[in-house]
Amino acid sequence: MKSGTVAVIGKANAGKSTLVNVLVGEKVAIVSPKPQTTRDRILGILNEEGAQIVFVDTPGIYKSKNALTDVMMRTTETSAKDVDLILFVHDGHKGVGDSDLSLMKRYLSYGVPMLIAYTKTDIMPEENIPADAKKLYEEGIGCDVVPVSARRGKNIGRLKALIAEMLPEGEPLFPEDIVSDRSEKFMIAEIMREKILLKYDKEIPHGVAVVVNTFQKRENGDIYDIDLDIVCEKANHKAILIGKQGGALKETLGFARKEMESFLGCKVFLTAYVKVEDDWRDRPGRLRELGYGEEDFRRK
């Protein structure tokens, strides 16, 4: 059978996590329209007849601004060099610019086979696709380009088949009943952070971390008790997160609880507290405590 790892690489907001969720067939990564949604390397495991494809969803590529984004970029670079295939996800509706070509050439230079998923074709003129494909070819980007729409499922089957074809022969890397390497507790924190990303504007969501203090199922098995901290960087951010008379936080927790219940398959009793930790994103020790870049820190 075919079996291997696929690093999903691309600029921020190219649609990497959405594509991984569609390819795997289950939600293994949170999504939002904002950059920096994906902070960790997350595995999504697809089991098909005759193939196991392990997708490595990575943080989006953009200019580093603090210690957290430095860790995120190192995670992306390391992931791209230690896989069987690179799936470079390009936002097709933005066209192909010089920075896109430069990135593609850089990852091609790693010597790892590469395939380009040209995404968001449902929100762009179809006639732009062959013109962009020609531009890539003329610029020396010699790998296959697959136009896809994750939202509409267009060409997803073709993309899966081509990925499997490019992987080596081998035994499965994970049991067939596993779809991700991440724990339920990790996903609960990510669901909370996703709702904050969707609810709040500007810089506030990017300065937020979520710490799950309690994640416990009651003895009768009907309810999970979940207690978590929402860590932000400034006192005024805390005020905005909570909102007038706690209204904003209450609404956000309601959205999060509903998805947590769907994810866990039972009722959730959710409590949360907002705490201020100045400049936590620029404190490597605190980043390590929060679980960001643990592999990166171990290498150091």
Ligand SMILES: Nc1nc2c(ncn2[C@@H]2O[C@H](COP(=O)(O)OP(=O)(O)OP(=O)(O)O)[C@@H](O)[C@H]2O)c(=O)[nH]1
Given for the second form:
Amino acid sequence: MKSGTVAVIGKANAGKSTLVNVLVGEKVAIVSPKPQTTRDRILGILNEEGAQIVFVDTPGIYKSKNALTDVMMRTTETSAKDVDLILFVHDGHKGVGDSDLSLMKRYLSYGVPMLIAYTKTDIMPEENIPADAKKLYEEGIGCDVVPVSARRGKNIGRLKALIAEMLPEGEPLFPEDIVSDRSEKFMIAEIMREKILLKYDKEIPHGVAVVVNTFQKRENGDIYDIDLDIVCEKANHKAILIGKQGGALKETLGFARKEMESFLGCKVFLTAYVKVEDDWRDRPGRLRELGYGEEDFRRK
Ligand SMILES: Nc1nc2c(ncn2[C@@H]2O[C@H](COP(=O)(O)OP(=O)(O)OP(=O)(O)O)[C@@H](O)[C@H]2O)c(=O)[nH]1
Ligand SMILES: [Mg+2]
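Rather than the form predicted on its own that you just supplied, could I have the structure of the form predicted in complex with the named molecule?
Below is the entire complex, every chain and molecule, led by the chain shown above.
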């Protein structure tokens, strides 16, 4: 059978996590309209007849501004090097600029087979697709370019088939009954972060980390107690996160709880406390404690 790892690489906000979720058929990574949503390497595992494809979702490429984004960019770089295939995700509706071409050329130079998923075709004129494909070819980018829409599920089957074809023969790397390497507790923290990304603007969500203190099923088995800290960078961010009479936080927690319940298939009792930790994003020791950084994803 075909079996291998596929690093999903591209600019921030290109649509990588959305595509991984659609390819895997389950939500393994959170998604938002804001760049730098993904902070960790997350595996999404697709088991198909005759193939196991291990997608490695990565933080999107973006100008680094602090120790956290430094760690994120290192995660992306190491992920791109130790895989069987690079799936470069390009946001087609933004056109093809010089920075896109130079990124594609850089990843091609790693000597790892590469495919380009040209995504978001649902929100752009169709005639731009062949024009952009020609431009890439003329620039010497000789790998296959597959137009897809993750949102509409368009051409996803063809993309899966092409990926599987390009992987080596081998035994599955992971058990066939798991879709991600991440724990339920990790997903709970990520769901909380996603709802914060969707609710608040500007620097606030980027300066938030979520720490799950309690994640426990009650003895009678019909409810999860979840208690978490929402760590933010400044006192005025805390005030905005909480909102007038706690209204903003209450609404955000409501959305998070609903999704946690559907993820866990069980009722959730959710409590949260907003904490201020000045400049945690610039403190490497704290970043390690919060779990940001490198982890070898390959099975030993
Ligand atoms: N119209 C349309 N929007 C899409 C598509 N794929 C993703 N999006 C949107 O693009 C935005 C970014 O999607 P993500 O999947 O979070 O992008 P990402 O590349 O993982 O972003 P980072 O993790 O920040 O690097 C979200 O608002 C998605 O809903 C698509 O095929 N069509
Ligand atoms: Mg992402």
